[in-house]
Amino acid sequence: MNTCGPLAFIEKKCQGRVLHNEPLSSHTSFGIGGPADAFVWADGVEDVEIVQDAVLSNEIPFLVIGNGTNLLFHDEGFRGVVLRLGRHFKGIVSEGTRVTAGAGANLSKTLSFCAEHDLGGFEFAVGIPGTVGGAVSSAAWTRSGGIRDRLSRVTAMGPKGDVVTKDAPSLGNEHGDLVPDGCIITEVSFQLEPAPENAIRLEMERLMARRKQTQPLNKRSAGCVFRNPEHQSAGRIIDECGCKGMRVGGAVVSEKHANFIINSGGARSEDVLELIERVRERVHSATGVLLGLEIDVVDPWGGMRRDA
């Protein structure tokens, strides 16, 4: 596939950076991943429907990603283009007891802002490292909250340049599916509560104990690796099944928490999708259960897998 027209054609248009053979490792928290064809910044809503044009037509590989949080990309990169939100869709604003955010806004900016605000329910946002945009496709959540849980209003942008937008009860399931198909996130509205900013900071300040407490936060990792089974914790069943501290090259499973893989230096895409298959396994031997995961995988042509 010949790439180098309309990769010339997005750099010469965008308003935005476009960086060729983008190393994905400096834009994933895992730290892994070889580079992208192209990698864009995009200042504005302009700039994506530029993206998206030229990439539809030519049937380029396309990925948009937030802080690459929940994603392991392969260490042959990725051929196409990815897309990463910029200055104009960062911008955080409330009309009463709504909060409207960009999708390329950090959730930690996010939460400060409702704390400023005088603005209660977002707390469980606290020390997760993603954007608005990347925790809503993902469904983020944590044991005191997920971000469903205060979803007012979805905006996307379709593949055509229309705009999309969904109300909370019109919302996808559990695991993602917040918008149609080939969409980009663009802008979310949260519904919140009047609550003093004490009691909020006080209430982010436990959770983020508990957070350091039972996560290695100071580690390289894409956050939790397998999706809990119903009823069931997935960090519990693997550390019962003796896997803490098992690895792979640079890829290890963290001693803190179970369903954390780390990358304690150097580790690979191999290392870690070869640590996933031997976690599975034991897991899998020992008690039947068949781990999915919960981050996503994207391989070097534009294919990504949530597993069962």
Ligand SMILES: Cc1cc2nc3c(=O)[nH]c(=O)nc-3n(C[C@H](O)[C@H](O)[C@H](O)COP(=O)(O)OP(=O)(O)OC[C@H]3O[C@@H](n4cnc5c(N)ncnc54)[C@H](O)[C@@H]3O)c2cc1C
Given for the second form:
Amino acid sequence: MNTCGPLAFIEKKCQGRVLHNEPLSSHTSFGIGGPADAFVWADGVEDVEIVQDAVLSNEIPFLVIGNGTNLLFHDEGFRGVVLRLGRHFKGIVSEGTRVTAGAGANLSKTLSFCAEHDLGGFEFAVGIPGTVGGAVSSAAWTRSGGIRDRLSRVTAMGPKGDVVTKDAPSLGNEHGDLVPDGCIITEVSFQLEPAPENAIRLEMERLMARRKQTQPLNKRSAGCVFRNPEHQSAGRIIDECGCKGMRVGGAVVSEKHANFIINSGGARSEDVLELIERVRERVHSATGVLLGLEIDVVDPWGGMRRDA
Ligand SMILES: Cc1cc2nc3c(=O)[nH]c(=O)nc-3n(C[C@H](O)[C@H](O)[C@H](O)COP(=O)(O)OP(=O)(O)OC[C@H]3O[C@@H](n4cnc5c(N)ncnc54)[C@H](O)[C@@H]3O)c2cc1C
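Any chance you could show the form predicted in complex with the ligand after that form predicted alone?
What follows is the entire complex, opening with the chain shown before.
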């Protein structure tokens, strides 16, 4: 379809910046992805409403992203609108032991805020390079805890401009999506507990040191590529199948952590996808385990794959 009209409308109406043919490689930790037709930095809920309305009524592919640390975009880019939450969505405040952060706030900033305010319970998330919205949407977790355990309220905007709010305890035990499809998370509240700042910082340092030891943090990646099968570690299985160092083009299975695929320079999305397939095939034929994807693979027309 011709998207020129709706995109011009978005550009005219939005307060935030609207970029054309913006390379998505600049917005992902993998450093991979061709241009998006339009890339909007939403500068308030009105911008989100304008974009949602325009893409919905014109059936334009649409995706909201955070820091792009769990995403693989296609080399052809995205034939629609990619939205990122700007300054307006980065505030962090506290009230007692409850911390409320805009969905565009970095997790690292939120963690520091918690430590400064003597609020503990969020240390497990240290080193996860995403935003609050992205972490909630992808249910970020580590062996020491998960973001869902700390949720007190999630606020999102529905596709028709409606505000959706979910409170604990209805958030706690869910395994599926926290907000309905097509909703954009705008704000999240976490329930924490009093703890001395120095103890919080010590625990964060301990966890970060473990991360540095076990993960290739100085390389471009999207974190763990495959989900852990129940009661098993995907990384261990991949390692035992001898996949470390496997390469397709610029994409390489990390020698440091077998569940990380690294962009060693100039990797294309096709390289990563081909490598994913080879790892899955090798693991499947050796063990019978079929690995599912942890990262989101986004095709140019807006489809999202978790099992490429
Ligand atoms: C080095 C490294 C280490 C990592 N370690 C971990 C780890 O320990 N644990 C872990 O769970 N993950 C880890 N990750 C993966 C990733 O950082 C997390 O999944 C993170 O929470 C994603 O946040 P993001 O802002 O980058 O989201 P993005 O990657 O931008 O988006 C992820 C998904 O969330 C959706 N989304 C983003 N923002 C919103 C919003 N406001 N409303 C609705 N949907 C939204 C997107 O559409 C997409 O489907 C790691 C990644 C890297 C590169």
